[in-house]
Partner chain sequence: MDIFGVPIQAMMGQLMLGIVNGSFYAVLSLGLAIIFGVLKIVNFAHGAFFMLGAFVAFLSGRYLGLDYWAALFLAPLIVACIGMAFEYLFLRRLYGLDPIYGLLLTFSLVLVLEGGFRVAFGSSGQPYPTPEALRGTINLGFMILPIYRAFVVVAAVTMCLATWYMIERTRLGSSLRAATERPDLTQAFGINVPLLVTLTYGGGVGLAAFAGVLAAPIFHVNPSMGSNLVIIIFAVVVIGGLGSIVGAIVTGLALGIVEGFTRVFYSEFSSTVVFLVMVAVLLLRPAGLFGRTEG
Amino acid sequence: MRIRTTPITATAAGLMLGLGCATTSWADNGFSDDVVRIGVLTDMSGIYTDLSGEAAVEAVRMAVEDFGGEVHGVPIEVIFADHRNRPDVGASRAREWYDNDGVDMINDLSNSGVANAVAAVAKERRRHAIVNSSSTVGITNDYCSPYATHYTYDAHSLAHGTGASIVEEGGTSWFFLTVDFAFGHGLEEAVSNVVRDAGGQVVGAARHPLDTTDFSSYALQAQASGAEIIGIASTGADAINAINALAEFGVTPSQQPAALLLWFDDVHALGLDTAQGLLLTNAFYWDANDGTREFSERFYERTGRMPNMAHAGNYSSTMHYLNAVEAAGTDDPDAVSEKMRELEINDFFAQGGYIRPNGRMVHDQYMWEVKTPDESEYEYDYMRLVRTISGEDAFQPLEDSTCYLLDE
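Single chain structure for the sequence just listed, the form predicted on its own:
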């Protein structure tokens, strides 16, 4: 078994130049340059490094190793780079990888701006890109192509998973704590529409700058609103700081925070004393069943941490891509795209998952509630399942997609 891993930083000049992969020619065996090369384009040094980063690279490496390290006798190689949360850097790296370094598929793609930019390059260069760490719905709409796949979650599934489920459970009045830029506005708007459509009401919102550390005034506004649900339309450090403030300054017993994009890592960072009672939608939880536990324990042995949904998605999507290459008998992008849409996904991450013509991988989502400290029985025993949301209900209906492929 041969698995070659070559780290590439965002500032490095292109390695392996002259491989002759800028064109779309394939050898007699059906494989360009006699290697299947996967690039993990992720945040290795910025605000999302704990959510993706090196752990995302390890998830892809695990999939390659479990697949056997080669396909039809051709070795599989994993490389990685840091996009620095800049769409221009991400797009430039994607072009270099596709044109000069023989990369067949790019995975992870944390940061929505980077994901959209790389998806556009993937369409131009006719190479694959799989998004696992970004919420943008652009991948299956304006930036769609036969070569772009959105795998783990998106903003639509978060809005419909958390918003609709909570209203159906009786949480009908909402107030939002929203990060004041496009991501937060879009998430607040999406959830607000879902809440209203489900018969609930939005009583107000407080918007805060990115990287806010003092949430005291915003927490007091949320408390004064009297809303049953405090929707936290942010992620990462902002979401953690908002939740800490709500716990410190207090919301009334009749109010419950709902995190619209919270990761398992965030729950771990908050601790159960602070996070208890939080509602969140996630596509994966390490302790859901025997399959998730088996993968997660192996992942923990390699990384010293439990995987989040993006890590699990990176593993599953890499395995699905390689299964499609094996079924196609080639790494020709068009043949692989066809097989990716034909093959059903059945693993620890998804059962009965499938990829729509616009690139959306459809699979169940789950709403979780964070346990109290007394309910937690062992290490990392953080969440209990509240509701399973079918993929058909969670993701944007195909008829609402603006993907040009649906008109063909």
Second form
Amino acid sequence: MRIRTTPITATAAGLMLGLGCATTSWADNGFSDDVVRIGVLTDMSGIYTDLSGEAAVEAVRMAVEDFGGEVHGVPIEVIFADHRNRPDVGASRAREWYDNDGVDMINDLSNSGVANAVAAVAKERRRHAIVNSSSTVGITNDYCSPYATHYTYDAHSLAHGTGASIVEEGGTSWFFLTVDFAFGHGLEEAVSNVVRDAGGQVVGAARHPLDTTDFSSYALQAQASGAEIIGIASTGADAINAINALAEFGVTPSQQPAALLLWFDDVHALGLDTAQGLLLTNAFYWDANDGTREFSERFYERTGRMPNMAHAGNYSSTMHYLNAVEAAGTDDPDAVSEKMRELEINDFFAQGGYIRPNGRMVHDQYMWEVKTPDESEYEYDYMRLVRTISGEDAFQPLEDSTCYLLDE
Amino acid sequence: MDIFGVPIQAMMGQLMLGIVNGSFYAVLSLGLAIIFGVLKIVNFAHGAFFMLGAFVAFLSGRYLGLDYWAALFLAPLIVACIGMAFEYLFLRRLYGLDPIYGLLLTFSLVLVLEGGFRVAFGSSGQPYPTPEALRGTINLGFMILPIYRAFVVVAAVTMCLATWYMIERTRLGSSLRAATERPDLTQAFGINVPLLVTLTYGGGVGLAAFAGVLAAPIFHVNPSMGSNLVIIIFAVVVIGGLGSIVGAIVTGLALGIVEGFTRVFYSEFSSTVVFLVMVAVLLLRPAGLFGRTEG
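Could you please show the structure of the form predicted together with its partner chain, as a counterpart to the form predicted on its own just displayed?
Then the entire complex follows, led off by the chain already shown.
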């Protein structure tokens, strides 16, 4: 017998699916499936592997171990998957995790396209997603929900860190080398706004695909633009290749490169010879104080590398989520969301940090300058603090956010 | 002076860069064309061998203290040996089967090599210094050209000409061409055709490794450096005519230049233009610009 799909059977199937999703039951103890399951959705095989990847999973595992491995007697489990830098892959994995695998919270979320897509799924499925490794301000604007938290940094904080500092020092004409997807566009727009607000001008931009190796022609365009500042709105290997090409074609030092999102790992890969003098806005540096050093040394022992700000954010946000679960006495997403916004964050990563109604975790950002090879005294001694930017100044003012929650 | 609103300086600069990129395309597509001509295998792993060449140069520099010049000579030989071992152990078993098997096997090698290097060295890549003698820039008037990039053009073109000469003008080359057309008859003349096939694969991937060493100081040495290039190289080979040596060299350089010009007028389109040319060529001359229609 063949079953013909009629509008009625289709509707029935849709309803059953819908009910299936909506009927996740919280057991008597207040915990779904008798386990708190955290999924780390990250780039395990692509261009952002170094800044998130396996080490991000390890950071979350560390937090769970430090928390004691269980909350109210319920075990905490960590699983992970590769989103392959594709929003569709990320979104369908998130759906599968939330619907079938009982995942309560998804963490890391490198790649802005993936982060936006998963935030939308989190809203639809009423489950938590915490973004640490990507910059899209979409998380706290169009894709906001009580379940999406943007933790470590965002395009606004980068623009108001490195971007604003350079404008203040007199760099008023800008040309952008922008990676051609949500992240690059968002960052370029945010910095352009800062530049224009300060009376500067943006003379042009060149867009390049993600994972570009040859930046020579973009370097020539940057040179031809005559702009004082070449804003590099990309990160990871793209930013490294761009900086190298600018140096190779003699664009620098007559025009100054401004790497708008440079990671600790990028500085490591560039080497101090090339990277010296670059400014970067990072929410965390391993050698900042005793707290960061203690965490970083433990992290180094497990992974063989120093943590960057996203790794530290992964740890801190997982800890905060678990603290909220403990305080709420349940993993019910609404109760946890309320507690997450209520509790203050005080650890090696953030002091006096708090989560705004639109999901933005507000905490201080730091601007660093890369040391010269002579200034570096020991291994991984790469940066010195230039200034601290208070969270209130760094992040988008609440009144500018388009998040629907703020209208309620 | 402007042409279509673009300063002539910018145009000349992009043209020069097109020639530099075209030299990479030429060396890489040459290797691919030779392999296809003799083995009838679509060597998807070509980009991975390019990456391997760069990594051999980087690792031999770091652990054996070999300088750039030694690496430029040794890395292609080492990678050729790895390639020959791969041909002997795996690829050989697929001759005579549907080409899709060869494609799948070589593609799986890409995934293994890139994945392995990513685990070992990370995705950010490793810096490789430009050799001392080739540092600095030349002011051409219309652009600042790094000396090293000029060297790349010279080295690549020399290598292409040498390979062309070897295949078209030497005894080894004529045996090779004979083995391509009539393997059974060539074997009957006492020429060891399977050995010739293995050497051809080694030579082809050796060329890829040579390009990889040339690329090491320009691009950061990283595991995915070949994966973007390989698609373009395939287009180059198809446009030039599958298996055509001259076609690969000329088309490689020409497409580099076309790409350079596209960057001047509409940068976003530059990664697509090669494929548009490919579609046009396939419609008008299905055997490629320099290919012969079999039959």
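We call the rigid core the largest set of C-alpha positions that still match within 1.5 Å between the two forms. None of these values were measured; they are calculated from a predicted model. Residue numbers count along the first chain shown, from 1.
- The listed residues are 183, 161, 56, 175, and the one at the hinge between rigid parts moving between these two forms turns out to be 161.
- Superposition of the larger rigid part on its C-alpha atoms leaves the smaller part rotated by 17 degrees between these two forms.
- Once the core of the two forms is superposed, the Cα of residue 171 has moved 4.3 Å between these two forms.
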